[in-house]
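A lone chain, given as structure tokens: the form predicted alone.
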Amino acid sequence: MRRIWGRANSSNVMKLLWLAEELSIPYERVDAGGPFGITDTATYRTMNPNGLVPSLEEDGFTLWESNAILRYLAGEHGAGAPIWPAEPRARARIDQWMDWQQTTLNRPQTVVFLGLIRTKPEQRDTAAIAQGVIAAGKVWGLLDRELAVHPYVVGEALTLADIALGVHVHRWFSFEIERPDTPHLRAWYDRLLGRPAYARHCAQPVT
């Protein structure tokens, strides 16, 4: 049996529902953090030792980080086709994106995120969200800049750069914020809209 441990509003783990439906890949979903606590007791912190979400369990093996589940998941399901090509250089332009969204994107987008859908308005910094909105707005312009060039974030085809980033950009135009002007970035957001697995598990009210 395979499980993946965590809330469906987690980002992280929207990645893999996502994912998993794109490959046909079957799965139990088990609500995890947040409200539904579990990740501060003990068995759970054996899987996860950070006692974050998700976490992936399959028959004995376990496995947390997400983006390093992405790629399990798609090396035991994917591997070879576009979304995880085995040639060496396309795989590395793949993860150098993956990585960029966990080094580069996800500090100055969680001060958004958490500014304006995890705080009460009356507790609010008001300027470090400005600042982070200027900041996140910088680093999706330099992916619009890419998108110019291809439809997905490496090329012609989506790939698991699409899926680490995609979940992100969602919540980026659900913001109420004034957003730079970014015509790649938001027709390659429309086309992701039209992927069944991405509207259902990704395109969701932002909470």
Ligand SMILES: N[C@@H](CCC(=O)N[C@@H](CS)C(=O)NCC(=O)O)C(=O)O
Contents of the next structure:
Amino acid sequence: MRRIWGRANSSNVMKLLWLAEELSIPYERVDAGGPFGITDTATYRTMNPNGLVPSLEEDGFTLWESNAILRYLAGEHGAGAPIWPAEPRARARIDQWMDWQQTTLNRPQTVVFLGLIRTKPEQRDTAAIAQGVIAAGKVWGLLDRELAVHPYVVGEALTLADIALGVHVHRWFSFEIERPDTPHLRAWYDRLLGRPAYARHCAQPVT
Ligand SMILES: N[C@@H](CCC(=O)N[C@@H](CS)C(=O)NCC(=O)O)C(=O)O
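Please give the other form, namely the form predicted in complex with the named molecule, since only the form predicted alone has been shown so far.
Okay, now the whole complex, with that chain kicking things off.
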């Protein structure tokens, strides 16, 4: 039995649902985190001491950190396929962008997301949000330049790098903000929207 713990509107949970559908991996999802709670319970904390979502549970094996779970699931079900190739340099290139999502993109993108989506208008720090938009715009601009050369993040095919970053590009284009012109990023987003699994799990109202 494979169980994904986490509310469906979490970007990090969306990554797993999207990958599972792309690779036809069966799973059961349990709502946890946010209004669903559970993450503070002792039982959940033995599985994920961070008290965050997602967590993966598979016949007694547990794992946390969304990108680590992506790699694990792809290794089990898609190893060697373009989505998670075996060749070390090809794999390293994907890892590079996955780490970049967590370390470089998340910082400004989270400021904008929490400020605009999770904060009441009267409580917003508009200066911090404006700075976040500028910073995130620069980060997305870097990816735009990469996508000028190939249709997906590392080349011709969808990989785990697209999954880690793709959940966030829907939010970026959904925010009511002024964005820099990034035609290649927009074309990639449109390409992702054409994938049923992305449309179903990631391109939903941002909450
Ligand atoms: N680096 C972690 C971050 C996990 C994380 O921050 N999850 C958020 C949701 S995206 C969370 O659990 N928030 C608290 C909650 O939902 O209760 C990962 O990629 O899995």
